[in-house]
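The form predicted alone is given below as one chain in structure tokens.
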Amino acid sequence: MKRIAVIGCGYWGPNFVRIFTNLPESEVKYCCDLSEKRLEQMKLLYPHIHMTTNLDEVAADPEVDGVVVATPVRSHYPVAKKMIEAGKHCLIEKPLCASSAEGEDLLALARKHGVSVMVGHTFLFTAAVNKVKDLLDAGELGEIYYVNSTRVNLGIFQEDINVVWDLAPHDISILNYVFGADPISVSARGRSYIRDGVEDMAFITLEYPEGKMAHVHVSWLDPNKIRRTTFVGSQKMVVYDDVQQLEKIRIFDKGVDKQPHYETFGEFHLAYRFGDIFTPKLDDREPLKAEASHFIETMEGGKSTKATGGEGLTVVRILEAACDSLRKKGALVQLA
């Protein structure tokens, strides 16, 4: 049985308390906050367990042998500093930190110490997003040749950061595990129209090893709630879509194909496939559940294999990169 703390009980907070009472290898020992209101309302739904605005208090706890981390992102680096130096694991939620510098940090931190730092890139635990990864590493899309990804909706506005830290992490984390590399360049453009100097829309365009290319556009000024990526290969292609209950996955076997010889011009044309389309079934186990579990089984000492530090330490750099980028108006900034 490991004993979890939760720091943060606004927005993710309340659904980590949630899921790792229901687990029966883990139990919420404190609940953390700064607002008395917040921690009152949970204390009317888990009586059981012990609330505090001392953080102090969940640090010195033996006790304790993890940390959710749910609190605004420029906080993220003194909290889990905090409870890494006192031997906790630590459940970051994304992004990771508010720079490289400050995850470079933790990071070294959890090494001295021996203890684990996930990050809360919940999509990858998606049965969604598993089944295009499986898709792509066996090749059934064949050649990659460009990604196009839309994560737009009306608010929320974020006070501490723009909507490329807030909304970006998911596509960038996404991208980044289905393809099992990171990109080697970065450049972005967006602008700031309701608060100055804070990006409330940006695209940004990522290229990735042997010439794949992904365009992300994130907004917080968009009437319609999208979450949808499309993957184009040359056999095949996959429309990701999470704002569907039952058709997340769409799979197209839909190409373009160049014919092998021409002599004149008015013979030239291209051979357009248009086949069946496919909804394969998916696991509906909650995400944030197998995120969860997936964290309790690195605190017993197993190996970490999805939404690692290190992997968030990677996307606060392109986060970093792409917002560099905007400074520039959109000039190329290269990763590798």
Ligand SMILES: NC(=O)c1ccc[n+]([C@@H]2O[C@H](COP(=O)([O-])OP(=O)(O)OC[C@H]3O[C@@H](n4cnc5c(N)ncnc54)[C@H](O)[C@@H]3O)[C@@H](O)[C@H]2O)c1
Contents of the next structure:
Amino acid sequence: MKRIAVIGCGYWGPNFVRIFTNLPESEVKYCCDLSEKRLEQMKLLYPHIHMTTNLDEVAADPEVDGVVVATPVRSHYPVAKKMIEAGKHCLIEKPLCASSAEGEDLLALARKHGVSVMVGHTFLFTAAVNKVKDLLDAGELGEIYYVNSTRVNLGIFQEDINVVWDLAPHDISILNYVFGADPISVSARGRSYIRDGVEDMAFITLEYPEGKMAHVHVSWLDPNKIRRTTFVGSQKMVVYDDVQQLEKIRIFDKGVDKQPHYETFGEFHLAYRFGDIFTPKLDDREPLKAEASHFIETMEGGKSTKATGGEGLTVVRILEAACDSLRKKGALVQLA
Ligand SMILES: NC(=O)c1ccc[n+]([C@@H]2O[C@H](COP(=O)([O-])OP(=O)(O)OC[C@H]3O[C@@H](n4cnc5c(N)ncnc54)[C@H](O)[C@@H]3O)[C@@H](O)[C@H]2O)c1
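Hand over the structure of the form predicted in complex with the named molecule; the form predicted alone is what we had up.
Let us now look at the entire complex, which starts with that chain.
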């Protein structure tokens, strides 16, 4: 039985309290939050869990095996550092931390203290993203040309980060995971319409090895909630729409074939394919539950295979580069 402390019980943290309470291999010993009011609400739901505003109490308790850090991004580093130094395994919400320097320090500390660090890249635990990865790995789509991802809605405006740091970790972690590679360059344009200096919309372009391109549109200023990613391959195309309940993935047998050899424009022919559209059945296991189970496995000495601290640091480096490009009006920033 692994004993967990959930630090930060605002909007997102309570999901982890519910999941670690329900998993047979874990129990939640502490809910920790700076807000007494939040803890009073949590106490009504979970009267048996210790409620505390004191991080040191959690750090000092030898019974706590692992912690979830679900506080605002600026506090991920100091909170996680304290917990790692106290020998606790950490599952840190996305983005891992507020800078690559912080991330490097956290990972070095984790190695020193022999604890595991995972990052809350929740989408890597969805059946839909894993289906796309399987299709790509099996070559079902042919050669991947490009990906277009839209993650927009109205709000929620974050107090300490811009929309790139808030929403793009999802898209970037998905892209890195399904491609099995990190981008080699990034450029981004964005604007702050509501709050000075805090971008509320951005267009990010990433280049991956072998000519694969990805475009990510993130915004807190859109009338519709859209979570749609289109993967365009030489053989097939896939649309992953996370807002859909039943048909999250649609595989289109569509494409354009060109003549392998031609000399004049007159001989140049394109053949358009309009084939079937297929909707695979997906496992409906809650992604956060799969993420929590993976965290327990890493605490038990298992090897972390996804959403590792290293992957979290890579995403932070890409976010930094994207924001560097934003400040330079879209200048290309090399990552490799
Ligand atoms: N994986 C996902 O899909 C997903 C979704 C939403 C949020 N998140 C992440 O979860 C984290 C929290 O986001 P949220 O929307 O729940 O924020 P929130 O502001 O609603 O909640 C944060 C809570 O942390 C508490 N807190 C702040 N500093 C603290 C500290 N030093 N020690 C203890 N408690 C502290 C606050 O009082 C608040 O109750 C962020 O990193 C965010 O990016 C992830």
